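A single chain comes next, written as structure tokens; it is the form predicted on its own.
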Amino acid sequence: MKPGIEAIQFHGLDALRLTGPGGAQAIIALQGAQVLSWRTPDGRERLYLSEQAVFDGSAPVRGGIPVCFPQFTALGPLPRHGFVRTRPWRVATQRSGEDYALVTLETADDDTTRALWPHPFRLELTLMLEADRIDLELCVANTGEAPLAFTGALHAYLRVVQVEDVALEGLRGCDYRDAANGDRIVRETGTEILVEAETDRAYFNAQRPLLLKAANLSTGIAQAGFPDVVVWNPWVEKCAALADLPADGWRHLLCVEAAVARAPVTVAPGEEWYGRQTLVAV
């Protein structure tokens, strides 16, 4: 099967299916520019998408890789994780070659966004699919006449068989804000992070490559531009309180997010900011 891109419907959402080398596939929705699926040539799904996710536009879709902008989590006056996850995006460019398929989606401010956040902007999200990896690049352009400041993330839900059996390497020595334990600041001293309870940590200035060790779903993770890494799993009780997650959903996901979670990034008028996350099947 040759690499290519086709328009599809995914649970009623307008979407694009990218086909890469060896039959690798990715699906990205025009709602929120959200990656909803990534399958490697072995047919394994690498992202977690909740079977109880909402696809009617009334709420963000639970799973995949949502774009959080211009606010990360509830750290500010805007809706949680900002307002672009349910906005319509449009296709700006798409192309494919022998060893890749690539699409760029974009959205911009309008009366609705300016009522919440008074800044002109343009966002572009580029997804490139290769045989064993995906690259996501977010561009934030300030199209106004005053500086804008934002926080945000590429909120990747990685699929695992059992989260209790995985380990995340690469964050030793980083300070993190532990939102599951009173927002206290902690220094990571372990070589591996194990998930044994609710986990909600924002690791600051985390620039080393990461490795999610998860048997035959292991994933290498790298980022650029984004200064922070967020690691999240709701565990049993919080999962039960989320209507769009099944009761055992916590067991099959670990979010490892490229984020601006500590200090906002400021973009000067007429300037652009870029952040990238790369996921590699290993």
Contents of the next structure:
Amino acid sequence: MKPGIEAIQFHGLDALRLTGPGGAQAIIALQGAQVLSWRTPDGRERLYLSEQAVFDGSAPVRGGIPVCFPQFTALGPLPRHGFVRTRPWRVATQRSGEDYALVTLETADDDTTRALWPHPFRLELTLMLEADRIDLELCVANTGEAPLAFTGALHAYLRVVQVEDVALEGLRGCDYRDAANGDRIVRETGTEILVEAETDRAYFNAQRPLLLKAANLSTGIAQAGFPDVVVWNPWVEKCAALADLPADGWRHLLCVEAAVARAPVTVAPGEEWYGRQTLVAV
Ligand code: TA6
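Switching forms now, from the form predicted on its own to the form predicted together with ligand TA6, please provide the structure.
Following is the full complex, with the preceding chain placed first.
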């Protein structure tokens, strides 16, 4: 099948299905510019999407790759993880070639966003699908006349068979804020991170590529522009408290997020900022 892009409905949401070389597939919803599925040519689904996710726009969809902007988690007065997750985005460009399919979605400020946050802005999210990888690039354009400061993330939910069996490499030596343990700052000394309890860590200035070792769902993870990496798993109790996750949801997901999670990034009037996350099936 040749690479291409088609408009579909996915759980009632307007979405695009990208087909890449070898039958790779990705689905991105116009709500939130949220990637909701990524399948490699071997047919394996690589992203976690909760079977209890809400698709009616009343809450962000639990899973896939939510775009968090202009606030990461509760680091400010805005709704948690900002306000673009439930916003309608529109298709700006779409194209495909022999070995890729690519789509750019965009959204901008309006009365609703300015009531919460006084800044004119335009966001573009570009998804590029190739045989064994996806690239997501977020562009933040300051279309106003004053500087704009933001935090945020590409909050990727990676699917794993059993989170207790995975190891994440590449964060040794980084300091992290441990939100599951009173926000203390800790230096990572392990070569591999194992998930054995609730884990909610923002690793600062984490610039090396990461490797999620997870049997037949192993993934290489790289980022640019985003300074920080967030690693999140709610574990048993937090998972039980989240209505849009099944009781065993925690076991099948590990969020590895390209983030601006420590200090806000400032974009000058008329300027643009770019951040990218690449996921490669290995
Ligand atoms: O990125 C980690 C985190 O901020 C966690 O603290 C956790 O609550 C998660 O994101 C999910 O946030 P959400 O608003 O989607 O429930």
